[in-house]
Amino acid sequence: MLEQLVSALVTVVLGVGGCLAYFYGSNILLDRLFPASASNDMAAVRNLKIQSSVRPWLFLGPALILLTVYLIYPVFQTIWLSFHDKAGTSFVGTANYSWAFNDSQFRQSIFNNFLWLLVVPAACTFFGLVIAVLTDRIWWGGLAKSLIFLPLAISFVGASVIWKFVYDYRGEGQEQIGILNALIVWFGGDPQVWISLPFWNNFFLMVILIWIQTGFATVILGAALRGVPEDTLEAATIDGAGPFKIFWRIMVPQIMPTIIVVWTTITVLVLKVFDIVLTMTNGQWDTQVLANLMFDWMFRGGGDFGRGAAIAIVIMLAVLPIMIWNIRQANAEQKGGH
């Protein structure tokens, strides 16, 4: 553990002090090549406009590099690969894609991956909202808001690990240490494997996101819902409007575009989904994703680089749509507030 805990910290500082030292060292060594302080006025201000053309360069170029490494040449890569063999040598053309929508376990991720989507972004946006608007009632709204933003600070598998007690069976005769299993016992029911229950296993792992995701919403909702105009809830409330009609047809409609935001951002998550499902059932019981099915094709069994680039794509198709209308949405309201 210290051996791990000293490996970070150099890491860390090795890291931070590396940028540091390229940086300085960077901007030192522009200011020599093309000192300002120049024999003439004409050199001076032909120095200072190259100096200015190549500075944010210095600050760009190496997040543009490892964008390149990192996120643009692993596209390309994955798209050649799913034109390709088991090996990635052989070119077999779209043969890895129709392997994909005549598999039944692709077709019964497609399936669990559409019920993640139609439950978690509508659960943690309506939660969300729905203790934004509580917590801003009572005195003590920070502290809960606190409390529910606190699991996403944990990690997908250590909250996964954590449900896992939730969700514990023990034998028939055994105690049951699992929190639902011993409060279904307490009231005089069986105890249940819960999360190997077809289909409904599916909303037991929705569950620890929605878990996760609710506190996110909480957070940029209460943000939105602060910025409503006050004299606008004064006036309804001086028309006679209630509570709910004020929620509904005042608050609502005015943070609509954050709403939208909110339910994308986590549509996104919900497509990339994985360190649940690997966690806690593996994708066995008819509960695999897409995600987690291209890893097992990428990297078990031998692996299948042709497949599970296959399937990586079809994700990145499906998350590409949103993404772009994410950013056009962002690009619009930012015009709109200029």
Given for the second form:
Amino acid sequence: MLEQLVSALVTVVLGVGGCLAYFYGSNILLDRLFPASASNDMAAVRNLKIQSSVRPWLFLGPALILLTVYLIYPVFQTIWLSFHDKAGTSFVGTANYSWAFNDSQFRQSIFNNFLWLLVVPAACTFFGLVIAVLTDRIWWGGLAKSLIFLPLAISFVGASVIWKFVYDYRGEGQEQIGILNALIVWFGGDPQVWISLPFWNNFFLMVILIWIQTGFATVILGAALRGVPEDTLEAATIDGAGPFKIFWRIMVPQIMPTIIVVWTTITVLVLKVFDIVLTMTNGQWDTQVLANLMFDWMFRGGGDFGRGAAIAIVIMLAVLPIMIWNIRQANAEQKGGH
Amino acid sequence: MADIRLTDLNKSYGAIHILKDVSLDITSGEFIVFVGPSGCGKSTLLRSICGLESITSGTLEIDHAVVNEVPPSKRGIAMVFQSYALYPHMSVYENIGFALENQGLPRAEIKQKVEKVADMLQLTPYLTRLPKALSGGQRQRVAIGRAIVRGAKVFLFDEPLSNLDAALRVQTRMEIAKLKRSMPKTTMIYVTHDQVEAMTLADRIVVLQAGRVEQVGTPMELYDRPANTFVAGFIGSPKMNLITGEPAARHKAHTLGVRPEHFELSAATGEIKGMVEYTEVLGSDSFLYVATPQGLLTVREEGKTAFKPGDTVHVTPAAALVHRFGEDGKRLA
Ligand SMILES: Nc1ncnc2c1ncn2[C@@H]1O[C@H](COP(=O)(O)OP(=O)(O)O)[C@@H](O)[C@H]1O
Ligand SMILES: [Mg+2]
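Form predicted in complex with its partner chain, following the form predicted alone:
Shown next: the complete complex, the earlier chain at its head.
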């Protein structure tokens, strides 16, 4: 334990120190190679120009290289793999893709992902918005917001473990230790094996992500709501609009760009959802999703790099347009500048 | 038709007492201007009348009914905000029509009313535009249109010209005066810290200071008979000279108020001796700033002046036109 802490600390210090050393050193090197204090003025000006055009590349260089190695190269490698067989040796054309679209597991995953997509971003944004508005008006709102934000700090696996206990089921006659079943028994109902109830279990898993992400939506939307000019709300009050109308017609439209950014950010997250399903059901009882299916084929029982890669590409194609829209929207919002 | 009566109205934010025993009688159809220095509570008073702020104590009556607890939308009041407070995501048409929509009027009627108001304010070509695509003056007109369309009995304006440039300000001031003339039965309450706006627009002016009403009266009443030294110094431009000490005692006053135009100037003799510090010659009139033992006095002369900076002058207040104030700052006789 202590050993791990020490090594983590050393890594952090070395990493940060290394970065500083790189920026400092490369800058000095640039200065030496093209001195700004050259003997004649013409040369000095030229050197300064060279310096300022080289420096951005120098400073961005490490990031660009890392991005290429860990992001761009894998994309092309995955595309390449998706057109090859199990071991990635012989070309099979689009066989992996046609397999996927005829595979019942894959179809199930697409359907489930679609459900997640429909429910989670909408629920997070909705709850985030409502909580942001409500907590703005009460004195203990700050505390409530912190509590709602807290789950965001928990890893998906950690959160799933917590919720495993919530949904826990003990056999007939035993005491129910899961809070949900305990409550149901207390109210005189029959305990259920929640996570194996086909179709509905999807929603029980979604609750976990909603629980985690609502805090994020609350904080971002809360900040946006505070940016809505107070006097437009007052004008609407005088114009005879009630609280609901003011909320839906005056407040929400004014923060629409932020709502879209929150919505799409969570949408991208949902398309990649993996840890929760892996931890809770591992895709059993009809809860499979694309990311977990890919993981299955790539690294577990499946052991088929071609199929795994094909699924990965499908996920990427689904995420890409939303991602682009999200970035555009975020940029537009910044330019709109409040 | 709307009489407004405030009786001992008080407003506090927690322990901070903002409005102190404000009592006012406003007659239907009057153009009332609240004027006073920044932070004196003008906006707070206006917002209390419209219902955006609750009243701590005292009563507010509109048409002889106490409306302390009546919500803003039910008071028959429209407000033009300093920032205009247009709904940024709605077109000009929607901005103007929003109140009517809330009243549940049929679409056709909303359309007809909005178009009529837009026509009146020359906004017809801009009905489909968003506020951000309008100039300052156009936004101002949309804000006014939003007030007109509701057919409110009382219009409240909170410093509506402060966001406009100087030229547009004069023009809009005249338009507001015209608007008032076209709506003779509508009561208008207008807030400003600019006494020129107050003097030119008001039927009656309410001078406020630190949350208290200092004086209520027509512009000329305030100009001719300021009730105290505060009003004396606040109304009129350039400011009235307030002189204490021996020259005031000679007029049997603690403080003597003399407007710049009410001095006699002489090189040889006079009540107060001083030295011309600098002059502003504007052609139609000239202003002399005279350093005296009682402080710097502003003196206005018709046309050009013969005095130059450095000259010794004697100034004599015109006895019939001076304002005399007692030790408490109140007007004597
Ligand atoms: N919500 C509030 N809470 C506490 N003090 C306030 C509040 N609103 C205004 N005030 C104070 O009330 C005083 C009068 O404000 P205001 O009516 O806006 O002045 P004016 O419009 O004459 O410039 C100011 O000193 C201001 O700081
Ligand atoms: Mg104000």
